[in-house]
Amino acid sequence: MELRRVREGSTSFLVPVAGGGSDAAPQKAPIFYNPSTELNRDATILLLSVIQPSDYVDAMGASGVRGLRAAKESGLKVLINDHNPLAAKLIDENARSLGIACEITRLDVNALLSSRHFDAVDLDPFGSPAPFADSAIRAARRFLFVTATDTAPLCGAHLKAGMRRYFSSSMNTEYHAEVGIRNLLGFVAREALKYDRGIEPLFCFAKRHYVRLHLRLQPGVRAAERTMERFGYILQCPGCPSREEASGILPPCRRCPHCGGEMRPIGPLWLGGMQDRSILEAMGSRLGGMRLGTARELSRLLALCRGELDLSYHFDYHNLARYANRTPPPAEVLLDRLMTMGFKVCRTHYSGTAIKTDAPFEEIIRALSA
């Protein structure tokens, strides 16, 4: 197995070369390592430096980079698990070379998480985290971190797969990234509720091909009931740009107030806040003192997430401009016009042409025409 040395943050480690070349697809390597998700790992390392859990498990380690970095850069007590013996051997060699005393296991992930407890549990599978969510929630004392790379089912492009895995009826909309985050949040929340536990989102975002959640788990019936209050639906008109939120476990039947079409429910999913802004501020304050390869991109992500409204959908103002046969102005000009009209408005972290606003779409079109 050919190896090459990689550095992320202040951690240097060996990873396999896929197909004999450094540019080959990561999934073709004997042990999976994806350099394009460095920001995902940087975000977690930065968050760990703020919340400081007593211990941490990288439950699906693969190359082990996430757990190795948590041990070296955050100084945490870490367990790294992967059932692949080649992966476990490489993780052990990297840990030894770094002088890290972390525990390494080769267990089925559900077996591990059904037999032990950790302050922070991190699930980073290749594909869907759905088969591992139940055991991860049972194993996590305070914090649960989850990555999903099956964005097509989450976002509505593969409707039946999304219904099977996440118990949610979706729709392929222009705000599909937002739907993906909220579908995953809703699924994890439902998995926690059956144990009388609630969830509190700390830092959740969508990036490229994945969705990433960082959550605090809260014990007790009251916490579970507060979480239940966050469930609801986005009602999308299939005939025009109209959309709205509706709280509750069951979707309401409503007609579009603009064209009279029957509104289609997307959900159930998570409504409301997806960020703990005090946590994001603390992360931003620490960012300059840490050695992170994606620091500039991560700084921008934190700022955008801090400023986002807690709406569960957005409008792509370029699409609205085409719908209304208008020429779109620069985004900041449109935002200023909507604020002058008395509406709340912000950019989103996952799209340069998306805006969140409490303005109806007709008012956005009016601002586009000003």
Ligand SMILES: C[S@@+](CC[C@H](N)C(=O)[O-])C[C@H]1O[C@@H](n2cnc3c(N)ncnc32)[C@H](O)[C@@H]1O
Contents of the next structure:
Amino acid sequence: MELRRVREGSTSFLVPVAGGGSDAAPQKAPIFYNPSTELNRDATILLLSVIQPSDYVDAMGASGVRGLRAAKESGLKVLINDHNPLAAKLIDENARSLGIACEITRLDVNALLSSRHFDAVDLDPFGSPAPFADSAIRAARRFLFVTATDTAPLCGAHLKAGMRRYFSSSMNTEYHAEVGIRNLLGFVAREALKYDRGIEPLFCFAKRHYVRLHLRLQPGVRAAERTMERFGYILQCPGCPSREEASGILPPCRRCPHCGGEMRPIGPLWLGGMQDRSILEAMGSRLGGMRLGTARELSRLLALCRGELDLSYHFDYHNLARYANRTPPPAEVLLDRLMTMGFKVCRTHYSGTAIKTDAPFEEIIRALSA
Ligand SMILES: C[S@@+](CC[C@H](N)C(=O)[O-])C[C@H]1O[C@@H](n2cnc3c(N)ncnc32)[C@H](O)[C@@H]1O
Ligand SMILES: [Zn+2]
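The block above covers the form predicted on its own; next, return the form predicted together with the named molecule.
Complete assembly follows, chain above in first position.
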């Protein structure tokens, strides 16, 4: 296997050269490594340095990059696992050359997570984390981190796959990134609830082809009940841009306040906050002192996430301008107008033309026309 040396953060390690050279698809390599998800890893390394769990398991390690970096850059006690024997061997070589004393296993992830406990568990599978979420919750004492790359089922583009994996009835809307994060949050929360545990999102975001969750798990029935209160639906009118939230386990029947159409429920999913703003602030303060390759992008992501309203949908104001046959002003102008009209408003971390606001869409159209 041909290897090449790469560096992320302050950690240098070997990864395989994919079939057709360093630009080839990461999935084609005998051991997976995708340089384009460095920000996903930087985000976790930065968060780990803030929350300092007593130990961390990189349960699906591949090259071991996450666990190696958690040990070297965040100073944590680490276990790195992968069932692929080639991966386990490479992780061992990488750990030795870095002088890192971590435990390395080559178990099935569900077997590992059903037999041990860790303060922080990290799941980074190919595609959906659904088959591993139950054991990850049981293994995690305080923190759970999850990546999902099956964005089509999560976001509503593959409706039946979304129902099977996440037991949520989705819809492909302009706010699909938001729906993707919230469907995954809802699913993971349900997996925790059955053990009388709750979840508290710390830092959750959507980027290109993946959704990434960083969560704190909380013990006890009261925590689980608080988590249950965060469940609900986004109601979307099929006939006009009207949308609203409705909390609860059962989908409500409501008529669109604009056109009278029957609102369609998307969910059940997670409503409300997806970020712990004090954690994001602490991460922002530490960012300058760490050597992270995506520091600039991460800093922008943190700032946008911190500023986001806890609303479960957004409006794409370019789409709304087209709908109303208006020329869209620059986003900042529209935001100012809506604030002057007394509405809450913010940008989002995943789209430059998305705005979150408590204004109904007719008021946004009024602001577009001002
Ligand atoms: C997407 S890769 C992990 C990438 C890595 N965490 C990173 O940041 O570069 C998923 C890894 O999970 C491993 N894997 C898949 N199913 C597994 C299972 N059931 N048990 C253990 N490892 C598994 C694969 O061998 C693969 O190396
Ligand atoms: Zn309507």
